[in-house]
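Coming up is one lone chain in structure tokens, specifically the form predicted on its own.
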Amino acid sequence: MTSEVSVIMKNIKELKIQGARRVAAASAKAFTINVEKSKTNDPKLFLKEIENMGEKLISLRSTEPMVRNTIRYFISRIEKGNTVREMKKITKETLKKYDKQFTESFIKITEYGADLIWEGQTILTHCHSTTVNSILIRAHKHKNIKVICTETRPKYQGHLTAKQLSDAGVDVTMIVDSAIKHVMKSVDLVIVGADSVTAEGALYNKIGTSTIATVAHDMRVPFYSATQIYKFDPITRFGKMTDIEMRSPKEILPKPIKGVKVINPAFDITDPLYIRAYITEAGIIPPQNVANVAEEYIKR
């Protein structure tokens, strides 16, 4: 394993690259360059070695199916190749055409996403999606709209998420996240990033998602989720769910109390009853039929 790719899974281990784009987009750099650098001719060995890599990267965000997808992707291709010279150039030849894949589809989400805010809309997010800030950038060129976030606790992703709107000309405003029920009389439309779609549409993202949901779905107001069809986790098929990261208590409480325990999940389970629809690269999809197009579309 090279210096670069070292420093590669410490920032993603450490969430010093956040995000499930960005986090697979790292993982398949990561991916390719220690494929590169591999030093043996034998292709069964050379195999081993890179399910190893991909196992490992896998490990770093488990409960992120999209570098899991991504894994997959490049080692079902590469499996074509006969020697390990063929293999390093179909890895070289998957990772163009996967990023190719990444921008046209994050492309394509930013345009379905901005088309369904209308002008003078007030919108509600939650923690820190590059894939919504981009929805949320082109709304406003074209519309007058405002944005609510969430500071986003233990983290304060929102943090980041304001100040790239506001750097942007976006007109947004930041709230503690207790604060959910008291601004919702005001929101238009909820759209909120996502970690992981399970196979009956329910939603993996930041601790805190299914509680805005709840709120939103009370309060008759539609709430989206903004994600690649990469994030569709295809275990849940077989009843396997994703598991739910517990994050270090010194995230809640730097200094410990005596007899105070921490719980601090990363995630929470959105119920697809108050998701009324995933914004995708594949179009608006309902909760119930984002499974099917998301094994029809990865095939591709």
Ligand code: RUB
Given for the second form:
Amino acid sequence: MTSEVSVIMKNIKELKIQGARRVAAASAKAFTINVEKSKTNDPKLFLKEIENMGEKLISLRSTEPMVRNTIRYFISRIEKGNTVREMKKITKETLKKYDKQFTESFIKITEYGADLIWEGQTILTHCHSTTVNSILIRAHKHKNIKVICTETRPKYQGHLTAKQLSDAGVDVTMIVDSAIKHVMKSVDLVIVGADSVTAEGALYNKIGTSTIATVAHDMRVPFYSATQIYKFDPITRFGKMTDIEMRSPKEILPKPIKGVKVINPAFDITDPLYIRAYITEAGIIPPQNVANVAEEYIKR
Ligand code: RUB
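Show the other one: the form predicted together with the ligand, since we just had the form predicted on its own.
Complete assembly follows, chain above in first position.
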């Protein structure tokens, strides 16, 4: 493994690279560097080597099917090569195609999401999603909007959200995560990101998302999640669930309190019942349809 790849992996693990999209893009980069640097000329050994690398990248953030889907996307194409030389060439071509889809899907989601927001509305968001921020900044260019964002304990990803929005000129207010119910009466719609979407249309996203969705539902506020189709997790079709990443207790209690146990799940699951729709590159899709649309879309 090259030092560049080790740095990328460390940064993913330590959340210096965070958010499903950025983690997937960084994993694609690490994976392709490794492919390029492989010294073996034996196709079988080469495939074994890159599969191991893929597994390592996937295991860094277990709740990220976008990484798993990305690695599969590469390996399924690379396998078609007969020699290592051919396989390396396929990897380069695949990376170009992947980057193009990655950018195009982001632009489409940004447009569709911004169109859902009306003049004068207040939007609530949670954590840091590059996709949601892009939607909010685009909406702000054409309309007067206000954004409320959570600080997002324990790692405060909401600070990054707030800073980026404020730098772009958006009117942004930060709250503690537990103030959700207090502010919901002044919210017109909720838009959060996504880490994973299941076959039933359930959403895996930053811990606290499902509480926000429940409160929004109780107070009749529409709840949307902005997601690339690539976050759909195909294993959920067969009853398997995405693992929820459990992070270090130190993120919550840097100095342990004697006798106190800590659990620190990074993500939670929002029932499809609470989700108005997913904002995707294929359009605004109700949770019930997301699996079918994803499978059709990925085949193209
Ligand atoms: C980030 C998070 C984001 C999604 C979507 O969690 O939950 O909402 O990853 O982000 P963490 P994006 O900080 O633990 O990675 O839209 O950028 O893919």
